[in-house]
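Okay, so here's just one chain, in structure tokens, the form predicted on its own.
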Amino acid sequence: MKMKKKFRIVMLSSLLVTSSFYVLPGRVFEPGIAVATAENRQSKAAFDQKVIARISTEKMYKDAYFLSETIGPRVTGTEEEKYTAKFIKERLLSYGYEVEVQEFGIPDKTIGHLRTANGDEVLVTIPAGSAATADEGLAARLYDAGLGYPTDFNTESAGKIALILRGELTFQQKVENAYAAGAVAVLIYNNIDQASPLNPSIGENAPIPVGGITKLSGEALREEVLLKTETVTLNVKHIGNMTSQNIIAKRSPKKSGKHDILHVSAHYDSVPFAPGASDNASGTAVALEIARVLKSYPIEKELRFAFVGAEEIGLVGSRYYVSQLTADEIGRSIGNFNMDMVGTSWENATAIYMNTVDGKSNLVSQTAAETAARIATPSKLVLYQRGSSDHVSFHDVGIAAVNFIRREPGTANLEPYYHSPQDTIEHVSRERLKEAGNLVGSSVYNLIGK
């Protein structure tokens, strides 16, 4: 059921001065109830303090550290992702929640490794459509094929792995030209500096194995391996029948009956090669801490935490979660607080963006804005139209949803470590974890507490 009520609210100018809320140019946002009674303000403030006093910065930081530095990259479908799900499940059970594991299928994937003759690992992305190698991998010498034009090949390229620079031709054309010249595989390296390996789009059913690597790796292979006529080993394999999982924790009011439902969500998977400290160990850690704080407080609405997998491959986990909600549950759902990258220490990310799919305010964003004004949240709150996170799945079934994420005001840029091997714990801020926990935790409790 879509939220059709319009919240007509007048905000006092004095509140706008003291609040950290920021309105985007050209957008109208009505962040709070106009004139609340003194009793109501005191009640909400009391709820705030019950949460804020217990939110532990060190517990959140410790969890973010464990997820990113001890477990590391938590790629969808991998053992690391499954281990993370087990960790979250056990933690929530220890808090006394009713916990459900939702397992779901994910698309087949292609993975690979690239190693030099002396055993050095080279970061490589295997694009969809790449051919596989034998189980033991493909060991061959490299051939410098320039930009991959037909004239860049000769008889020397046969039986070798073509090393090709990105640019001018499509990735598919480069692969086809290499195959026609007798190359047994292709490595395409970037022409710009990026931390993560290139992920070339090559279409379906490439005739030979293909990998994408960084500019730095390509240049190093060309200068240090190719010139020494050493071999590299490329291993590519297809994996099918893979699964991921959501971990769902529920807590209902003691009074029986059907109650309104409030959802708090965060994804715990990461992209390949990225430890995922900010994206999204930070959001996961904050959600776990809010679950700890709210495990025993009296509530009058049902609270659900959805720790979802497979976000990074297209919001698969959250879409599965909402697909399992009944029409009655959707009708009783009042909102979704989704947290993603809330702990980055990037100095330019001074604002907490409240992304909604349609760019309009809703119960969740309004509640957060009111909370921010009461607790004097240090960062500005920005209402912004944006998808690209799990709040989309909730919005699509009519549940008011907001993605809380830190961005640079004005540009809306994400941190420069985004989706890279540099997304490590050193770029996570204790203070910003606490700020997110205070803001979202207090907002949630003000909606469900009694």
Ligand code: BES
Given for the second form:
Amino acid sequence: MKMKKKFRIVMLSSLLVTSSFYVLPGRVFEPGIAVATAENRQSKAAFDQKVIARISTEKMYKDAYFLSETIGPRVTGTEEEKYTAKFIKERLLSYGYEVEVQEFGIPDKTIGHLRTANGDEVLVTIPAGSAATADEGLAARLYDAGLGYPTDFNTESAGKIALILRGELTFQQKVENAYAAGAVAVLIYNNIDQASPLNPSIGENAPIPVGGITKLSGEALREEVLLKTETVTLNVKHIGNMTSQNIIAKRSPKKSGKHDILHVSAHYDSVPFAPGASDNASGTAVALEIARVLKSYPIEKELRFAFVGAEEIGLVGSRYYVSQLTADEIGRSIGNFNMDMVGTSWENATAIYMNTVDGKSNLVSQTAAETAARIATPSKLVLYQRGSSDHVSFHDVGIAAVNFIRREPGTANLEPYYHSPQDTIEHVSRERLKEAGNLVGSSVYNLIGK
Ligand code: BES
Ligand code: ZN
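Alternative state: the form predicted in complex with the ligand, after the form predicted on its own:
Next comes the full complex, and the chain you just saw is listed first.
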């Protein structure tokens, strides 16, 4: 309040100097349209500066580093995801927010690992629908079953783990042929070079355990078959009763009563094997920094941060978050700024996309576009129709929502590290974190600030 008065006085003098209107001193607090517009523009710029001056590039980078390199992959339901949630919770408490941990159940999962006879770990993905092994795992010799045609099997395949190359047949057909030939499990290896192990879709209830592995692993194992040193141990188990969690931080205006609500969100989980530096330690770090900067500025609307888990298994965390809002809270919600993949250093990703579910602009995209023009955001902003992130959950309950994401303009290309073990801090740009922090932080503050 105090701040604002002081600011108006500064404004008055600058208007008297620069405006072509003659402003009567007595009229300045009942300004005409021209004066009001100028004041508005200036106060917005002042709000921007209060944010931009404080958003710390190093703090964001450090947090993105901690999440992606120190913690590493933060797969839904794992200890790493829970540890990340705890880290976020403690940080928000240290900023003085009211923090809530919202726990929810997630679907059962099938997980596993694969070891060679000499104890080397081979990266493996167990697809949904795989059968489990005994607790101690299944130790058996490998059988090179080519592409997995019925003719690729013979009496030697019985009792062995079939090693099958991806291609020509469906994954399900390969599994069926292996099972029919008496194989006790199947390992399918990729025919293209990808760093993450293959995740073959095999339908429901496969009769035997199935794992997907990389091209590199498959070729190495096939060599071992030829060398006849081919014993491997495959371990597959189903786990149930798993949970994930959202960390929610709130700040309300000093004046009690019902206020409009603005939601800022970012998912902190990652896909398996991916450190998720861009997707989405970047958005998490930027949202944490906005929370720090806005922790004590005067506000006239309620500010909520939703750090959501379980995004990568189908927006489960954000769906749960919106499901826990009352109809009254949804009615008071003015928007959602969702940040997902805002920090990639991939040189082609020169634009900031504002993805909306319907491709139309809304309060959030309009506010961001105005902010970008005022603060001269270096990157082009592109309004685009796309789901695939947590803004969908907000949109679906009627809240104006935008997913901020860096993309290569005019193409469907994604950064080459997307959902891979190469999604590391090395491919995160400090400048782009700062650009996102400035843009979203200033937009948020302009919507809720006082
Ligand atoms: N960060 C991505 C979303 C994304 C990627 C949006 C590229 C726009 C362009 C997100 O974490 C993700 O991977 N989403 C899934 C879908 C989701 C419903 C599981 C996807 O896009 O495959
Ligand atoms: Zn993702």
